[in-house]
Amino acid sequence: MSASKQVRSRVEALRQQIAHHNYRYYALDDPEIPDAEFDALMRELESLEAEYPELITPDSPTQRVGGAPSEAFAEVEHGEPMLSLANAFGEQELTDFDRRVRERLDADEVDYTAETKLDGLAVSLRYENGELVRGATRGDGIRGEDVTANVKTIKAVPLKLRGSEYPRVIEVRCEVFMTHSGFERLNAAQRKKDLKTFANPRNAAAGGLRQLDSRITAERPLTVFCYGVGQISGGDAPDTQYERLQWLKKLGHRVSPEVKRVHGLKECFKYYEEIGNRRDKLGYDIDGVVFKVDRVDYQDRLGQVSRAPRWAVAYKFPAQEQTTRLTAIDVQVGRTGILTPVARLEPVRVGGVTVTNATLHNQDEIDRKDVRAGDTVIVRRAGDVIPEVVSVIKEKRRKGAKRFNLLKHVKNKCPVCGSEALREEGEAAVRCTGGLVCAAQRKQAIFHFASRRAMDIEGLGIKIIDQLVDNELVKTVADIYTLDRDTLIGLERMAEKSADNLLENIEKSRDTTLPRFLYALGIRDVGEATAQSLALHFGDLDPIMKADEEALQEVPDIGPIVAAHIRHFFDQPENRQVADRLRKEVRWPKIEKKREEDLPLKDKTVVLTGTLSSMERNQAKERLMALGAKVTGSVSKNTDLVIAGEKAGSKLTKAEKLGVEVIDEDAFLKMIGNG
């Protein structure tokens, strides 16, 4: 059955929304629709195309990704050659490629057009009546490989150009790439799926690029930026290499947004400058900066040599990467406990900076990269990034390289406090045990002990606790109960008031909750419903400290791995030691030991909403919590009650119209008095 006119009027409509949602998103980065949206429309022109094969056309959105693998790339010439870039590595080699432009153009200043020099892989885009006929690599300049099918399927690339006014015939310049957003992406798809993961965007995109099956290349998140154009027949093109760019983008095309005209070689140096302190942030790898003479008869003027344009040049930032030698691997533990293998180097200079010292990350990436003492390394630096090592110059080893195992390294101990280190089955972290005691922890365990939701210290802030742990004041967090007012004003910037202030809060602390107390420890995976649970079954402290894993596996909620996570705590002990002196600063009330009948809410799940006049949300989700709810933060058809103080806002709403019990203040008020 043919398609009648009303289809193919539909399918028309459909092809030329989705050109324009793609022109918005790509090239303006200005997107009108929700990608929901978007795919909707998709759908719908695959649906139509499926059902009337005859309307579909080499320059539908929906031919992207191409059939079956070609069995080698053929050969294409380019209608101009593809130059390549003289470069440019300091000041000076830039004052002088300005100094012989203007000298040749006999011109006392000129205008350039600035642009990121992109860490990608070059490639032409050949249109013919607006539309792409080919995509083809840089090869050697004269001749590339054709790589149509895999440049179809980056969503960047417009399969046909925008408006009627454009060239017969025109080749587009542009750098294919990938954004570190989109590296990140698809190592972790990489991982998921036990292949081997790449060692950085450039690799990742030009290996997507030139794949012999295109639906390959469709998984990788590519994307591009022109830069220029090559061959141009049947029409015109703007006089000036900015006006180009501006000219490409109305045609569909994607721009880098850093391009700028600038004047003269002061503006030059400053665009450098200003992209250089950006270079992080821009969530793509750069090298440099590129400066083009900016009208087309001057750089028609100046002409070429070799095969690099004499009106053009890159001028490149420091390497990111170099070759050095791996002479040692230590262990750091980190302000969570974290145990960090952490490469020792001969002294490199990569990025403009002196590296000494480069994460090795985990014991899986020491595995997987192989790498050993005595090695000869690629080393990386991206900014203000702790350096890492990327690979191992493997053919450089020397014999007897003995491969490196952390936990044998450290004898199964933490380095700093010497507690108990260990690796979870599935985890690729080694951790301290120690929380209490290890001086790579202290601050994080202060911080976490006085935050509001455990002994709620006000006033203990980190900037406070810096002082206290730098100057050796504080070791434990039981060390908080023997502060006095004089050391707290011998502290910067502690007047008197805040010191009373402060003293007066840590007071107030030692009256607190056993619940409470448990969250403070710190001990991992015990937030505040584990911790009241622990504080319902057992009653006190003391049972919990004694208590094997499968005695705390009775405990509802408990599994075996947060079992685990409470007895390696309390074995350790220096950890005892501090909670032991804890007992004797801070006082709980006893916690009767109650049955299941005597838990009107168990297994129910409650949310709170609005303000409550009684008392602060916390204190009255732990009584919630003590009567055997589950307090949750959203309502939901697994909601079974909603307790509601006044401005009860959208959750109230919402619990109405599920039909969800409700409850106001009183009610809850009566609830927990009889409780």
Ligand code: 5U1
Contents of the next structure:
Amino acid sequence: MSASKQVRSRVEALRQQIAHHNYRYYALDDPEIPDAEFDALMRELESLEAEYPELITPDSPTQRVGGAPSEAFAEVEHGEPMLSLANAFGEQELTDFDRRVRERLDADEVDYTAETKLDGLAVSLRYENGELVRGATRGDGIRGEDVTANVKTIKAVPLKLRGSEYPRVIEVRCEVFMTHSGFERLNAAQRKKDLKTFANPRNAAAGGLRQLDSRITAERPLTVFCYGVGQISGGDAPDTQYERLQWLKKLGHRVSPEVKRVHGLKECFKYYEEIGNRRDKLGYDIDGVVFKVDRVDYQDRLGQVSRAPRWAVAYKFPAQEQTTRLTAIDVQVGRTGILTPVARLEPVRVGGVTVTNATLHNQDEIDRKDVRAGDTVIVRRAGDVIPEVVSVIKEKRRKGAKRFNLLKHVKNKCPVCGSEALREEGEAAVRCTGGLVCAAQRKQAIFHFASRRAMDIEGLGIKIIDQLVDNELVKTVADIYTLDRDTLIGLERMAEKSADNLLENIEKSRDTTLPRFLYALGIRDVGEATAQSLALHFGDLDPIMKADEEALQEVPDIGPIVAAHIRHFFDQPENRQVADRLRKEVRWPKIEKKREEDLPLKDKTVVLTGTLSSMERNQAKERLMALGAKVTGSVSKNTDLVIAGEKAGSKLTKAEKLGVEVIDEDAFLKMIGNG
Ligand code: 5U1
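Please show me the structure of the same protein in the form predicted together with the ligand, now that we have looked at it in the form predicted on its own.
What follows is the entire complex, opening with the chain shown before.
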């Protein structure tokens, strides 16, 4: 059955709506409808076209993904050559460019259009009578490759120009690129499919555009920004570069929001600086900015040399990637005890600074990139980010270069304190187990030990800890209890009164509880709740220090991993020594060992809702867990008890509806013995 007039007009209306919403979404970055509504329009059009294939046209939005792959790209000639850009490095070269422009034009000052320079691939889009008829790569500037099927898959490329006021033929010049988020998504999908990942967004974009099968291109998150025009016949374009870009936007094209008209050289430098400051937040890679003489009649007067116009210049940022030699791989211990492999490099300037070290992250990353000492590597430094080794130039590898194994390199010991270094199954990081003695972790360990929920030593902040550690006055947390007034007064910016207060607080901290003390030791994965459970189960420190992994796993909520962490911690003679010293300095009340069966909230599922005035929610949760409760986040028919603080909302309503017992904060405090 052929399509009725009604169906035809519905199809036409859908196409117009879809083109309009594409324009709002891609060109204006200002969508009017949610994605789901847009998808519904697309689905309706697809189903009508499936029913009435005679209605399918090449510019229908359903036709972005083409059919079978082609054998090779055909060569096509651009209507007008695609020019390239001359570069300016450094202030002097930009100053020279501006001077040459002004001298040739005999002008005092010139307006420029300032644009970002994307790190992508230049493409020319040819429209005839408003329809996209061809997409071509730059090639040698005269002839490029026909990538029409591929560019049609890029949603930001309009298949039809908007409105009816456009030249009969127009070539739009644009840069195809990939955003950082698109790149991450693509690599995540590649990993999931066990396929090769891409080194950077540029490679991913270039590879995507040059696929002979456009169905693969369609899966790559490519986008475009348009930056100029080539051939124009049968119509006119505005007289300045800036207005041309606004005009292209009106025709449905995507133009960078960073485009700006600037007056004279001073404003060019200002623009460069502004974009440089925001470079890392743009969400895509740029390698500089471009300045173009704004008036097209001036551009015509200036002309070109070889293939580069005299009226435009790319002012580049310092390169963010450089090649250098990796002389050695060392291992550093961070303040949390993680052993990180570090590449020692022959000094190289990257991103405007000299780089001599770069992180290699962990063993998995070393294996993935196959980095070996002596390799020639590509180093990247973007913004304030720590320099990293991106990849190895394998062709330049010397014979006999050996694979690097971190644990072997450190002989399974922390290079700082000599405690055992461990890599757990399923973990990328290798860690030092000498938490209490390792100099690399000292400051962090002391800070945690003194924190409010641990030993609660008010006044022992990071600035004082820095001085105590740097002057070797405190080597382990046990040394805190040997500090005297004279030592403290000798610290920078430590008044007598503050020293006295700190000493008093150290004294006060001697009276603590076993859970606080266990938590303060900083054993991996032993938070407040686990410390509570350990204390209740074992009753004292000694049996905990002696317990094997099996015995530790008898404690509620302690599984094999946490049990192994506790055991490893106390297996380190240095940690044991510090714990022994500490127990002579501090004291805690004896704990009535409770059998698990006797815990008052054993097997009860409890939900906390609203705000408690007497403690933080986390603390309340831990108290409940210590009494044997299972604390969950949502109310269901399996909930035994809801504790409702101030401003309790939907959870309270649900509990009431389900008839679950609800108590207020006072009753809760009584229940946990704080009433
Ligand atoms: N933003 C921008 N990139 N880009 C690249 N503008 C621009 N202009 C170019 C090129 C190759 O060339 C014209 C100046 C001819």
